[in-house]
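The chain below stands alone and is given as structure tokens, in the form predicted alone.
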Amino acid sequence: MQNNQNSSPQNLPIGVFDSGVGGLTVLKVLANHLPDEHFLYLGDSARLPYGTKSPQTIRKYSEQALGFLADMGVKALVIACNSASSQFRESHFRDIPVENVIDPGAVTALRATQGRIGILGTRATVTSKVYESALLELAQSKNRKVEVFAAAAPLFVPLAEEGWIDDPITNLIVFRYLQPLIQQNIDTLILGCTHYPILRASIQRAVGNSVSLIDSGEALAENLRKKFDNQVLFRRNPAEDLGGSEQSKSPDPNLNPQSNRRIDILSTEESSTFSSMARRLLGEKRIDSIKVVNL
């Protein structure tokens, strides 16, 4: 991995930020939809979870993380963290376009629901009521009536970070947290933390198959595609790539096309669990580097 400041602007990576490994669920979707783009991921694992912090602290940490990625050289920033998105609502940071996970999630939920939407999030996200505001404003603009119910699930983040994905204890905790929403007969559930899709199977079992689960990765990827189409952002030109490795400069045509782009991952804490979860969550996606950094 290199500092990208001297790279051609269109060939700069897309910076993705989360408090830990949860945002890798968003990164995987973005990498699927934008196979030619470089990605630079930052997980602030040393200070997780964000969801238990004050709004002022979350805002400060978010600005520090965004600033770090901006200094590395990126052409777009993705806040792949609901708690951070709830406190950083601006569309730009240092003139770099910013995407958050809340607005796409609200749009997708409104399309899916029959009228009863649940929100499962960290305490910070639930307390901010940012999803309720976004959903009710959207519903009003489309002349629709929806009811919104929210519940906090603070233990989900450490469970996901520990990799307790299909554990009996996890299943019990998931069922306990979801009871208030199940009792409201919700038909759609927003996974209001990017760690929560890691526990998707347990969550789906608890609410039943009739409830649609919404995470914002797909909608967020669509928003980025629109920015490329509208030339708010410019697509990477692999032939002119200035910032990649020797492999990316002279790709072997027999290799998977994904080999011509880089995925670099940064963490603020030395952790074997972070590295193993990163590889597990990204699956077949090649990770070019995993490094520890200080913000």
Ligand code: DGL
Contents of the next structure:
Amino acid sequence: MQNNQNSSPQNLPIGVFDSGVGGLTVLKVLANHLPDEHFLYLGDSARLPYGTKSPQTIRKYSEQALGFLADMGVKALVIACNSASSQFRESHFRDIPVENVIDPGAVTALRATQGRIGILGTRATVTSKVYESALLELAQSKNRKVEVFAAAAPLFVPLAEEGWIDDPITNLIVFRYLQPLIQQNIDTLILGCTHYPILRASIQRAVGNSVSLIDSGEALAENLRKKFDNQVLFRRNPAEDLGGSEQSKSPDPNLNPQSNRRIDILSTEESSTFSSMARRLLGEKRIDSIKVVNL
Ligand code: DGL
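Please supply the corresponding structure for the form predicted together with ligand DGL (the preceding block corresponds to the form predicted alone).
Starting with the chain above, the whole complex follows.
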């Protein structure tokens, strides 16, 4: 991992940030959709959770995280955190394009729904009502009628950070949090926190297979691809690396072998659960480095 300020703009990495491991679910989708691009991920684990904090604090932390990634040298920023996205809605940070998770999630949910959408998120996201606003505005522009129901599930974040995936205790908690939404007969459920896809199997079981689960990663990757096309931001020479002195990884056979792209991961807290979740979600071979930083 190095400061990338001297690289040509197209060859800079895409900066992705979340409060912890949740954004790695978005990074995984982005890395699959953009196989030639470098990624620099920042998990602000030292200050996790964001979702229980005030709007002002979340905004301040988000700007610090975005500023840190911008200083490292990135060509685009992805706020892979719904709580942070709910407080930072601008399309740019210091002239760098910013992609959030709310808008793509709303677009995908509206495409999938027959009219009854559930939103599951942190307290901060649910209280901000960003999804309701985005969905209702979008529905109006398409002349559609939708009903939206939201519930906060604050215990999901520590369960996901702890890696208690599909655990009996997790299943019980998931079932309890989802009851109010199930009672509203939702047909579509937005996973409005990037930690929640980690618990996807439990959540799907609780709501039943007839309910579509919306994870904004896919739609977000599509948006980013379009943005790159318009602004000629795609990496120009995938065979060229960033000129770093660190040892290169062995290429992932599932990815373009010519690509030689890097995935570097930063965390604000020394944490073995963060590192093992990163390896579990992305696969050992895809990660070039995991380091601790101070914002
Ligand atoms: N993963 C984040 C989100 O999407 C935040 C979880 C938290 O820190 O509370 O909201």
